[in-house]
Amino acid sequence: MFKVRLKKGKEKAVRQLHPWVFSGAIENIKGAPQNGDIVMVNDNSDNFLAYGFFNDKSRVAVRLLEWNLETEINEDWWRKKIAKAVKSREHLYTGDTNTYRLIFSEADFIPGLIVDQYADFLSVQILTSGIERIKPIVIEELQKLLDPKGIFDRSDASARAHEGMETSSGGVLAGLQPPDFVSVKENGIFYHVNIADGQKSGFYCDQRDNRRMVADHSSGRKVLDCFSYSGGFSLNAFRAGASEVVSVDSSGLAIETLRRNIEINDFSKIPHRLIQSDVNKQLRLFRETNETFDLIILDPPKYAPSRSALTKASRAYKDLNRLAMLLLNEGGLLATFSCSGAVDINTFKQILAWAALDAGKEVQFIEQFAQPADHPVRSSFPEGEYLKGLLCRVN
């Protein structure tokens, strides 16, 4: 077997379960494994750490798999963990949801494999050359598993360009092609999603949880989303009782796709605006006509990618949420969130608090948001732990 020998020194995390190997801690490489290959992980002495499949295109050099020098990777070994993430979510397949993830990458110790279900449908994510190798695999275990309508491919091309890896053509990889529009539930509430030309995967159902919660305090409110995409908030704040939902989003299939998840839902006789624009220009538009809210929920996109965009992502964090405190009527909510893994709860909490120092604003933080059951955080691997947010009430 090909074999990694690291830096003297560089063995900790590896020891401690982390799935990491950067290319900057490996001492030399015994062998010429192509990309994908499984390599066994020696600390600096030869001494047995872990197994992995290598990539010498990528800044993370080895996702390690296991830790036991005994086992073997093989055909099995896979098979077992794709069906032990799947059967760790059968308890979230509800009368009330039937969409949600079912594999999330090494939080589920399957290093660049992310499955979400979408009803009778699957669309799956392949975003590392280990992955790639094993590809038949997957889809014939998710088949026998799951028995899907179809599965298709949604894998995310910048990605995979970081693994020195091809864009994926995209398409079906077994089944059926997904009609335009697929048919889920979640928390009763019924959407239309678009698995072929959707943002990520089609839909964001790590926001499951949160959208309940929020929407606890949407009863009579006037209610702003931003960032609504197919509005997952906006319709659970219909659901709750708001008042009047105004929803703001740049995409115009968003904006097309909200418009028919109100109709389904029968929604349309509640008070609505479905805005498309950009969100910043509209909350300044909002400003200058003297337009308030009750309630406003912020879900951008990620601002960092990386601990190197921290500084330029947080003062957008910043300038967007002092936009939105400005928005509020005295003692109103906001809701507010980020997806960027680099951004942690405390990091969000101090720009939250720059945030209100500048729009003259006093804020209390009272509720904490994360993600749900089917993202879970391997303790090993805080780099998973993406999603937070805040509800924060505004004088």
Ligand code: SAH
Second form
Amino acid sequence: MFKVRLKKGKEKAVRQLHPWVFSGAIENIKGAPQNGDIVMVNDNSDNFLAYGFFNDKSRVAVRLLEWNLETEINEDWWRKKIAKAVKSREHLYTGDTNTYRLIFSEADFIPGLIVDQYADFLSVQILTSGIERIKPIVIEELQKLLDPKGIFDRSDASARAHEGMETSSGGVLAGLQPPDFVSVKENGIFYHVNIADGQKSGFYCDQRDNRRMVADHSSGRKVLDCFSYSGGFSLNAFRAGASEVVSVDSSGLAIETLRRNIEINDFSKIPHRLIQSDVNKQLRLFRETNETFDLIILDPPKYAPSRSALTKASRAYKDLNRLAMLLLNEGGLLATFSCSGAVDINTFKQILAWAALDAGKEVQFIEQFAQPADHPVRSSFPEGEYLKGLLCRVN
Ligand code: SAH
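Take the protein just shown as the form predicted alone and give its structure as the form predicted together with the named molecule.
Time for the whole complex; same chain goes first.
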């Protein structure tokens, strides 16, 4: 077995069950492991710490899997991990929802594997060389557990590039090619999901609970849904009795999908506008034309991909939120999100405090949002906590 010896003092995080060993923590390596090989990680005095996947192309040189010396990481070990993750979601299944994240990488003790369910289809992302090697086991186990109509590869190219992996060829891994649009249900609302071309893995199921919670404040209100994608927040607002919904997204495909989703849910008669535009530009335009709203939702893409981007990202979040605050009627509500792991909830509150000061407003935080139960946060891996949001009353 290949052995990775850590520098003095670098064993602490591993002992605390953190699943990453950075390349800078390594003193030397015995043998010449290939990317994806399983290595033994030892402290500086050669005491066993854990087993993990090796990858010298990644900043994270070893992704840890197992802390028990006696345990062999074999096919059975993988099957058990996969089954455990899938089964841990069973209590979430309701007749109203059939789209979930079934496996969430490190958070489910399977670094580099993400599996999302879209009704009868599964979309899989393989983001580490180690998982690439056990792909046949993953597919077989998912078929055994869930009997899907098809399993589709949606591995994110940039995440794979960070690991020094080739872009995956994508396509069908098992069963049938999914239709252009798979119909899924979330909170009793129907969505057409384009598994092959949609963003991320086709649908942002991490906002499921938050869409419902925000919709609880939509009745009788004029709602502006910024970064709408296929309409998660817009459609929940329609159903909750919003008087009008305006949705903005820069992507033509997102707006087209939202148009279709409004039709299939029979919301077409409720006043709405779908605007394909840059949100910052559109918010300024609303200001110029004196258009105001009662509830504004901001669900932007990740502004801070890493801690080094925090300063720039904070400024972007502040500007965006300041603009939105200026468009709210007296006592209006702002539901604002950040999916940047580098921005924690306290930093986010601080950013909103700056935005409020700049806008000349007083803000009250009245609810807090987080990621749902199918996106667990592992206590030894706080980096896995990424989605947060606040409902603000803007005075
Ligand atoms: N709220 C959505 C998810 C938003 S994902 C939901 O509930 O499903 C982020 C979205 O922002 C994407 O659809 C992307 O097309 C859009 N986007 C990214 N940058 C943008 C910009 N500058 N202006 C408008 N939309 C943008």
